[in-house]
Structures are given as C-alpha cells and as structure tokens.
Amino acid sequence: MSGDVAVVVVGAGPAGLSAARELRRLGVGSVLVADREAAAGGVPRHSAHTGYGLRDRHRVMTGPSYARALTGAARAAGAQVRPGTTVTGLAGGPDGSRLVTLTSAAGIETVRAAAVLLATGCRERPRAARLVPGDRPAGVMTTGELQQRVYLGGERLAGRALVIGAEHVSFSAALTLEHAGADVVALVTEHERQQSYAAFRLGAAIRWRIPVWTSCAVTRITGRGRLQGVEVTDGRTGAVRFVPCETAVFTGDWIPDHELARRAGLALDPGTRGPAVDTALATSVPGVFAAGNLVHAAETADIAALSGRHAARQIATFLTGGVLGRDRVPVLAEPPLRWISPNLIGSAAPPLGRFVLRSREFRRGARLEAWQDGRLLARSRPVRLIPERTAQLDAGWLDQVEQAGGPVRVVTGSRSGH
C-alpha cells in the first residue's frame, strides 16, 4: 500500500481532468488522475480540428490546445496527473474505502481512496466487432487510429479512402483523410440519410465533393497484405458493387470503455452498455462514480467535461458526509428510443438539468413523455429524433416522481397506461 488519497480519477480526458480541477476547487485534499495513454488530454489530443471548448471554456479551440488547457488547469489546481499509468484493479477496502491498483513502468502499487471516479470514455467498435467478413489487410482502421497516425505520427495516406459511417465523427474522419493527402471516395451509411448536421454534409459536398451513400453497407473487405477495396451492398436493391480503395475507416458505433467497471462488479445499463448511474452519477457501488462518455457514448468533449464537473460536486458532497442516496427509481427508455442517461433517479438533478437519449429511428416532431404508474409526469416540445444524435429531456419534473412507485418510462408520443 503506497498511500492514501481522497479521490482517484480513472481517465485523463475532458471528463476526468475537469472533475479533478473541480474537486480541488471545492477543497478536496488529494486528487490522483491516472491514464494509460502516454500523455493526458484524451481524444482531443489527436483531433486537430477546431470546435472544442465552447460550453465549458466559453471559447472555440482546436483539440490539442483544448487538451493542453484542461491538463494544465488540473495540474495548476493541485491534482496529480499521471499518464502512462493503467488502473488494473478496483476493489473494496475493509473500512469502506476503495483499493485502486495502478500499473506503470515504475511497477505495481495500490492506493486507498475514499472515492473513485471512472472517466474512461468510449471507443469505436473496430471492423472485427462489426462482423464484416473478408480479408484482413493493412489500411483498415477506426477514426481514433487514423487521427493518432496522422496528427500524432505525421503519417501521409495516399490513394483512395472510404469512410464507413455518416455521423459527426465520420465527417471529422473525412477531414483528417483529406489533410493526410487521401482522396475520399464517399461516406457510407446503412441509415436512410446522414446523421450529422446539414452544414457538415453540405460542406463535404461543396468543398471536397464527397458524396454520402445512404442505405448502403460495407459487406466485405478485400486485399492480400494491403487493402484493395470493399464490397458495398445497397440495402434497397440488394445490388453489390466493388469500390477500389487503399484505406477504409470505420467510424462511430460507440461502446463505453467499461472493462474496469465490469471487472469491479458495477451494474451495467443494457441500453448505454456503460455503468448504470443515478442523477448524481453514482454507480451501484458506494463511493464509485462515473462520468463523461463512459455513461453516454458519445457526446462532445465539452459535454463530457461538464459531466465531470457535475460528478465532482456530488463526490465532494459524498466525502463530507452528505446524503446522496434515497431509493433510486429506474428510468427506462422504450422503443424507438435506445437508451437514456442517467438511468436512475437519485437525490440530485442530472448534469445540466436534463436527461440525454438516443433513438433507433428518424422521427420528426416527436414528443418525449415521462410516465410513472400511469401518470404523465412530463411532455416535451416537439423534437427531431436522429439515430446517433442526442435528444434531450428537461428534468424539471423530478419532484413529481414517487420514490416508492414503479420505474419511470420515457416514450415518444402519447401512450396512456404508462
């Protein structure tokens, strides 16, 4: 046992670094941030485009400058930030503390923490996890690998490239490929239309003449040693065409990086696939909290940062003996909604005073409704539901929830009896 700290934060991305700074601002004595990457800052370190920091730092920054600002702020506040350090174990101590095992080049050590914040973020599912058949040539990657190779490694990528996906990060991948010297053939999506902002679609079409092939799926990878091309199947007609390319980038299809949470025995939410958390971002294990894209993959970096700040305030309350708990009421999202976060109602309002949701389908003018035991608690204004894009439900109705009642069900449209 190497020593005691008040809080261990696992993950030095926007959520973890923002939480560490906020914890120190609130007077928490010792905060240790551990991250397995060689440098702190998370994904923004290798996202050279602009657009970061608007909601949390109130100015627009590039990814690397945003990452440096968050890292510097956490260290200036007095948090100990340790990159190159992997948390390989999380267990309960005999006195109710958490025992955190850290593994780094310096060896293995265990620290005792009064509380732990998991901010391990999310990742894109690679080609293998998507079960795309075919050969296994070089040149097939995810957006994260692409951006690291281009912006951190300075790699150039000549030839034709195909982007699989048409959400926010897909357009970012296309921009990175153009920056690296590749000729982007198209963005391919199985959905009936692209899921990002119309401005992104228009900009890609006008500036780089990149089309978006909708209702299409990549169904085979071809290439011995090096990628030669992919088969694309039209979901409407069944027609298959071979698209020659030297690079294929799988984008989106996010999954929370929940391995540590799962091994530590935290309850996972089947919708988000991250830890189940209440509105205070407390997990099923006392003293363990979760924030950022671990609980809602994948929001923008500044939303993750604000989630980290929210968790820090709840952790500070927990450390001072404040009561976070009451009987927690489950919140369930019904089809066509995929998930809702937070997925339990606790004693606090959720981050930014709202729940975030994802839909499986495109819907225009949908109204989100919250029901408990046949009582309508809230109905939103008409919203537009888009797969891979977030919808929001204001949490002003929480005082109407019966703590001894059944789960709150969030649905689209009027469905009496819920």
The other form holds:
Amino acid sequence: MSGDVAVVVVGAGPAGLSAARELRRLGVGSVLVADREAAAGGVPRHSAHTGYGLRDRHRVMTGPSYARALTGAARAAGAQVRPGTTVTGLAGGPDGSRLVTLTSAAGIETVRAAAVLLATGCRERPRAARLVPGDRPAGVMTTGELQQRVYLGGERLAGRALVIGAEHVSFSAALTLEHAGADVVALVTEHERQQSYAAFRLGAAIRWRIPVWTSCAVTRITGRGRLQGVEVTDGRTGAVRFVPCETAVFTGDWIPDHELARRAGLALDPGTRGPAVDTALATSVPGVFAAGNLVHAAETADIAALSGRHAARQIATFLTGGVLGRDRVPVLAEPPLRWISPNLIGSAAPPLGRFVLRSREFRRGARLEAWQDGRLLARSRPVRLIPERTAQLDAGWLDQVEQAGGPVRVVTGSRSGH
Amino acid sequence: MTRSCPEPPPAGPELAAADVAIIGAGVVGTAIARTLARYALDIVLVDAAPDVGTGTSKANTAILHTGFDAAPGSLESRLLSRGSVLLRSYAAAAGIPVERTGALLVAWTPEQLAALPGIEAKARANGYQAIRPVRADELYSSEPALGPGAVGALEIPDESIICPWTTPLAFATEAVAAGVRLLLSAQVNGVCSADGGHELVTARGLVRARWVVNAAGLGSDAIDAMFGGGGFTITPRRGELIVFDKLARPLLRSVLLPVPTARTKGVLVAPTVYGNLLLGPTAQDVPDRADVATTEAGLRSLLAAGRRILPGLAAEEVTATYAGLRAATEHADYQVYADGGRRYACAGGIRSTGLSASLGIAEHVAGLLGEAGLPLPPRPGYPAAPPAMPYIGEAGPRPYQDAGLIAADPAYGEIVCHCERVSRGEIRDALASPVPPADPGGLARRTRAGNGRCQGFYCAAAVSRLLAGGPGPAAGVSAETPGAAEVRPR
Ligand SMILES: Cc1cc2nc3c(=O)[nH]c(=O)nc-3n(C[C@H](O)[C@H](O)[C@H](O)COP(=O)(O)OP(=O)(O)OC[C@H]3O[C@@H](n4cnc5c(N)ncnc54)[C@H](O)[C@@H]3O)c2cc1C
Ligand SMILES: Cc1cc2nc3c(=O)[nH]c(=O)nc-3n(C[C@H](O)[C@H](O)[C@H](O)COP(=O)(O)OP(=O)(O)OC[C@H]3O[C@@H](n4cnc5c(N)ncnc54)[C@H](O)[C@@H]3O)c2cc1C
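Since the structure above is the form predicted on its own, I would like to see how the form predicted in complex with its partner chain looks, so please show that one next.
Okay, now the whole complex, with that chain kicking things off.
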C-alpha cells in the first residue's frame, strides 16, 4: 500500500481531466489522475484538427491545445496528473474503499481511494473485429492509429487511401490522410447516406472532392506485405469491384474500453457495452463511477468533458455521505434505438439534464417516447435520427418515474403519436 | 550426380562450405538445427523469409498434442508421442509458455458418442493411457458454458496449449548460440550436387554444404524434387481461425475438441497461452502455397460452429482472424527419410502436428543422418542448457507485474502496448536479441506488442517508431493541421 487518496480518476482524457478539476473545485482533498499514455490529454492530443471545446470551454480549439488546456486546468486546481501510468487493477478494499493498482516506470503501487472514476474512453473496432476477410497486409488501420502516426509520429502516407465509414470521425480521417499526403479515393458506408454534419462534410468534399459511396461494404482486403486494394460490394446491386489503394482506414464503430470495468466485476449495459451507470453516473459497485465515452461511445469531447464534471459533483456528494439512490429503475432503448445512456435512473438528473442515444436507422420526424408500465411519461418534439450520430432525450420527466415500478422503455413513436 | 543446376546465381556473399545446410527455419528446421548443433558440425540454417518461424509454424492452433488420436503404428504417432514429451520438458526449461489445460473431446450426437470407445482404444494403442470417458453431467460441471446438447466426452488430461512463436525462436536462439549460421531472406531456387556435396543456389548467393536437410514445409516437395526425390506433392490445406478477446477467456477451462473426421481434426475451441480463446480451424484445399487469406464463408462457418459449442462467444469481441496452410500430401504420414548416397534428408509433409512433434522429428532425423553416414562427433560442452526466453504467456508473471524487475529497470514498467501490456523494456530486449525481429509481425511474435484487441489503435505508431530505432511513445504534440475544416456541433 502506498497511500490514500480521496479519488482516483482512471484516464486523463476530456472526461477524466474535467472531473479532476471539478472535484478539486468542490474541495475534494486529493485527486489522482492516471493515464497510460506518455502524456495526458486522451484522444484530442492525437487529433490535430480543430473542433474541440465548444460546449465546455466555449470556444473552438484544436485537439492538442484543448488537451493542454484541460491538463493545465486540472493541475492548476491541484489534481495530480500522472501520465505513463496504467491502472492494472481495481478491487474492493477495507471499509468500502477501493484499491487501485498503478503500474509505471516508478514501479507497482496500490493506492486506497474512497471513490474511483473510470474515464477510459473508447476505441474503434479494427478490421479484424469487423470480420472483414482477406489478406493481412500493412496499410490497414483505424483512425486512432492513423492520427498517432501522422500527428504524433510525423509520418507521410503516399498513394491512394480509402476510408471505411461516413460519420464525423470518417471525415476527420479523410482530413488527416490528405494532410499526410495521401489521395482519398472515397468514403465507403453501408448506410444509405453519410452521417456527418453538413459543415464538416462540405469542408472535406469541397476542398478535395471526396465522393461518398453509400450502401457499400468492404468485403475483402488484398495484398501480401503491403495493401494493394480492397473489394467493395454494392449492397443494392450486389456488384463487386476492386478498388486499388495503399491505405485503408476503418473509422467509427466504437466500443468502450471496458476491460478494467469488466475485470473489476462491474455490470455492463448490453446496449452501450460500457459499465451500466445511473443518472449520477454511479456503476453497480458503490464508490465506482464512470464517465465520458466509456459510457457513451462516442460523443464529442465537450460532451465527454461535461459528463466528467457531472460525475465529479456526484462523487463529491457521495464522499460527504450523501446517499445516491440504490433503487434504480432501468432505462431500456427499444429498436431501432441501439442504446441509451445513462441506462439506470438514480437520484440525480443525468448529465446536461438529458439522455443520449443512438439509432440503427435513419428516421425523420420521429418522436422519442418514454413509457413505464404502460404509462406514457414523455414524448419529445420530432427529431431526426441518424445512425452513429447522437440524439438526445430531455429528462424533465424523471419525477414521474415510479421508483417501485418496472423499467422505463424508450421507443420511437410515429409522427402522429402512439 | 549433378541434378538441377539452374542459371548462374546472383552475386552474393560466398559462405564457407558447411557440413550441413538445413532448408527451412520453421519449427521443424529450427528443431533440427538445435539438435544437430549438439554435435561438432558446421551448420547453416537457410530460409526464404526475413525471420524464423514465419510459415505454418506461426499460424496454427497452438496445441501441444499428446498424439492420442494419431494413426497407431505410424511414424507420426511415434514422433508425436516422443516429441510432445521432449517439448514439454524443453519448454519448462526454456521459458516457452505451456499450460496443461487438458482437452475434452465432445460428442454431440449418438453416432459421435458411439465413436468414443474407438477413439479411446486408439489412444491406448498409441501408448496413451490417461484418457477416460466423461459423462455429460460431469462434462457440464467442468465446462458450464458449453452449449446445450453434448452427450458425452473423452478427457485427455495431458493435452496442453503452447506458445507457437517462442518455440522456434527458442530453438533458433539455442542453435545460433551453438554457432549455427542463420541465413535469412535466402530462398533456395536450385541445387548443384557433385560428389563433394551440394551447392544451394539462393537469393543471397551460393551456399555450399556436404549434407542438406529439407525442412521446407510447404516447399518441401519442390526441394525434395530438386534432390531427386519427388515421392510426394503438397496440396496446401488452409485452416482459418478466429481469436476472441481476453475477456472471453473465463468461458472455458480446457480445450474442446470435436470428434474428428477422416479429413480433419475439426473445429475446436481452445484457450491460448496469451489468455484469449481460439476458434478453428477450417479445412479447405487451396492451390496457392502462399494464400493465407481468410474468407467470408470460412469465418461465417466458424462463428456458427462457435455459437453451438460455446454460445457465450457470440457476445464477445473478435481480436484477430488468420489462416495457416497445412502441408498436406497424398500420403497420410510424415515424409521423413535420409539417403546417404545423396547426402540428403527430408522432413517434409509435416501436416498438422509438427509443432508438437518437432523435437521428436529432429531427434529422428539426427539418428537417420548418423545411420546414413554423417559423422556426429560430440561438440565439447554440449548438450547445453536451453536458452532462457522472455516469457510471454499469462500463466507466469509478466514483466509489468514484477515489482523487483521494474525497480531494477524502469523500462519494464513503461507499458507501450496497452492491450497486451508489453513494456518498452521487452521491446528493447527483443530488438537486441540474438535472433531479432525483422518487422512488426516479428516483434509481435516475440513480445505480443500490437496483438491486442485494439490492433494498434493506441500503440502501432509507437511500436513502429521503436522498431525503426526511435524513442517510442511520443509525449509531445506535432504541428497542427492548418486550415482544416471544423467539426461544428449542433
Ligand atoms: C479521429 C477523431 C476525431 C475526433 N474529432 C473530434 C472533434 O473534432 N471534436 C470533438 O469534440 N471530439 C472529437 N472526437 C471525439 C473525442 O476525441 C472524444 O469525445 C473524447 O476524447 C472522449 O473523451 P474521454 O475522456 O471519454 O476519453 P479519451 O479521450 O479516449 O481518454 C481516455 C484515456 O484513458 C486512458 N486509459 C484507458 N485505460 C486506462 C488504464 N487502464 N489506465 C490508465 N489510463 C487508461 C486512455 O489511454 C486515454 O488517454 C474525435 C475522436 C476521434 C477518434
Ligand atoms: C490451421 C493449422 C493448425 C495447426 N494446429 C497445430 C497444433 O495445434 N499443434 C501442432 O503441433 N501442429 C499444428 N499444426 C501443424 C504445424 O503448424 C506444422 O506441422 C508445423 O508448423 C510445420 O513446421 P515446418 O517447419 O515443417 O513448416 P513451416 O513452418 O512452414 O516452415 C517451413 C519454412 O521453410 C521455408 N521455405 C520453404 N521453401 C523454401 C525455399 N525454397 N527456400 C528457403 N526456405 C524455404 C519457409 O519460408 C518456412 O519458413 C497446424 C497447422 C495448421 C495449418
């Protein structure tokens, strides 16, 4: 045992750093933020384009300057931020405390914490996890790897590149590829339409005239040694064509980095695949909280940051003996909704007073409805649902939830109501 | 007795004539090299690839078979039983990860159940006595995640899992330490044989040797033909496999084998020494000896089989998919022989058990060479102890878990590959080892770096910088993209 702290935050991305600063602002004694990477900042540190910080810092900045600003703010508030430090264990300790194992060049140490915040973020599913068959050549990667190669490693990429996906991060990958010297042939999506914001899309499309091939899937990778090209199958016609390229970037298709959570025995939400959390961002284990893209993969960084701040306030309440409701009502997202976060209703309102969700399908003018035991609790204004893109449901109806009742089901009603 | 003298060889460094040239640095060729290195012989080990163990030896199911189900009386049965005993003790001494998980050969139909006594009798005929029948209730209590419908099983308590990468590396490391010359990136394209010996025409020049051993795996028939053999032809039989996330590991305790058919051992589910679960292999004959691509149909059939055997797999993430090629021939048995007249030995057609049998094959080949007239004077100081290999399994402590090691050298606490928890110290050691990696795949086979669930999302860039001799993980941030378009949140 090498010491006691009030709160250990795992992960120094936007969520973890924002939580650490808020915890210190609220007077929490000692806050330790551990990150396994060589420097704090999380994914934005690798992401040299602009578009960060709007809702939490009220200005738009590049990823690296955003990462620096958050790290600086956490440190200035008195949090100890330790990069190069992997949290390799999380277990229960005496008197309801948590034992956190930290591994770094300084050695292996176990700290006892009164509370733990998991903010380990998410990653993109790589080609193998998507079961794309074919050869295994070099040149096939995720956006995460691409960014680290190009922005942190200064690598150049010659030749043609194909981007798999057509959501925000896919356009971001296209920008990075062009920046690195590659020629982006196209973005390929199995959906019938692209799913990014107009401004971002136009930026990429107008500057470089990158086409988006919709309803298409990459069905085979070819190349021994180095990538030679991929086979693209058109879902509408079944037509298969070979697209020569030297780089293929698999984007999006997020999965929370839930290893630590699972190994520590936290219950997972089957929809988000992150730890199940209530509206206070408390997990199934008392004293362990989770925030950021670990509980909603993936939202923008400012949303992750605000979720971290929300968790900090709940942790502060928990540390001062405040009771966080234990009788939590599950919230279930029904198809075509894929998941909803938070996924349990506890004693607090959710971050920003709303739930975030994802749809599998495009829907125009859909109304989101919350039902409990046959009772309609709320119906939203018409919203547009786009796969892989965020949708929200305001949580103003939480006071109508029957604590002893059944789960709340969130469904997409028809235009005219139910 | 000149046989196939092709075009004049490209200019290259000329090597001094060796006593023995071994063609193929897979698990079989490296095993032969380290076994012959116990004698005072000058040996050169030649491979077409830039690293050892890059052929079938790197892409298999990684099971250390007992040989319980081999054809009784066959050479394979004999060398497999012997080889697995030898490898078990070698592995323990060299730090090759092995776990004795045991295997359960599961019957799902009445016909399969009826086949179990025959398999048991075969095991006993192979000299393996520890096999025993297991009733369905006992089966489910030891493997509660098994899918419904199993009617009985056989337990083979000594079937084990092994690290297929450390094994040929350990053999090669031992051989190199004993003075064996390793000649990589040197494909053998032809041979000129005369009474004094052979001249191998390789991509890196001529290699002269008095004796040649063919351990060329998928190329062993072509090499055999060059030496006037030609008694077998290889038809590669591809096996595709799926590696599941480490978080799936608790689903299973032992290896789950199916009841084999005439063609293959069938699709199995096995733990790996790296803490994952492995599902496969398929069996499909392919014309191309380098076609290790996975296919949609193959992966789909594996997932369907996996769902039946272990339904919990369906909810788990896939970490990797790959394929290997079995060196199948028209013969059921290994093609192993030596010919004193030709000063040549062949260890080819080692189809689906060569990892387990490697040391048995090597011992047998050394014996055949001796009988065929190769003098085998003992090398002073040999046999020596096996080399101490870096331990990359999950059953023993890894460097990141070893406080004493980190205190002595902080590089072992600096984790570079987060999913597999590989430290900068281990990568540094691999790069400085006697048989160093040639590429990221080679580094992965020595350390596991990059093999994890993120497949490089976090570490690939840092790992390739380390491979290139750079500092690894970058702490800084680089120049920012000028004028890049903005993400505009709603
Ligand atoms: C290519 C790309 C472009 C993007 N562009 C934008 C954009 O323009 N604007 C925007 O707002 N958002 C953007 N995003 C999204 C944004 O990066 C994320 O929303 C944000 O980083 C999420 O923050 P987080 O704190 O939840 O997780 P992360 O930023 O992922 O941070 C998690 C941290 O935890 C660490 N960690 C994990 N496990 C452990 C452990 N066991 N021990 C120690 N540390 C651990 C990780 O190494 C990581 O540093 C982009 C994302 C990508 C991939
Ligand atoms: C899907 C699958 C699953 C398997 N599962 C298992 C298992 O669980 N347990 C087990 O014990 N065995 C298993 N095996 C079998 C085992 O992998 C092989 O028997 C073993 O690897 C064969 O080793 P090798 O050295 O003969 O061949 P290889 O590893 O293929 O080595 C041959 C080497 O020769 C070189 N070479 C070829 N031609 C030339 C040339 N002309 N010039 C120079 N070099 C040349 C190649 O580059 C290669 O490195 C499996 C095989 C497959 C395909």
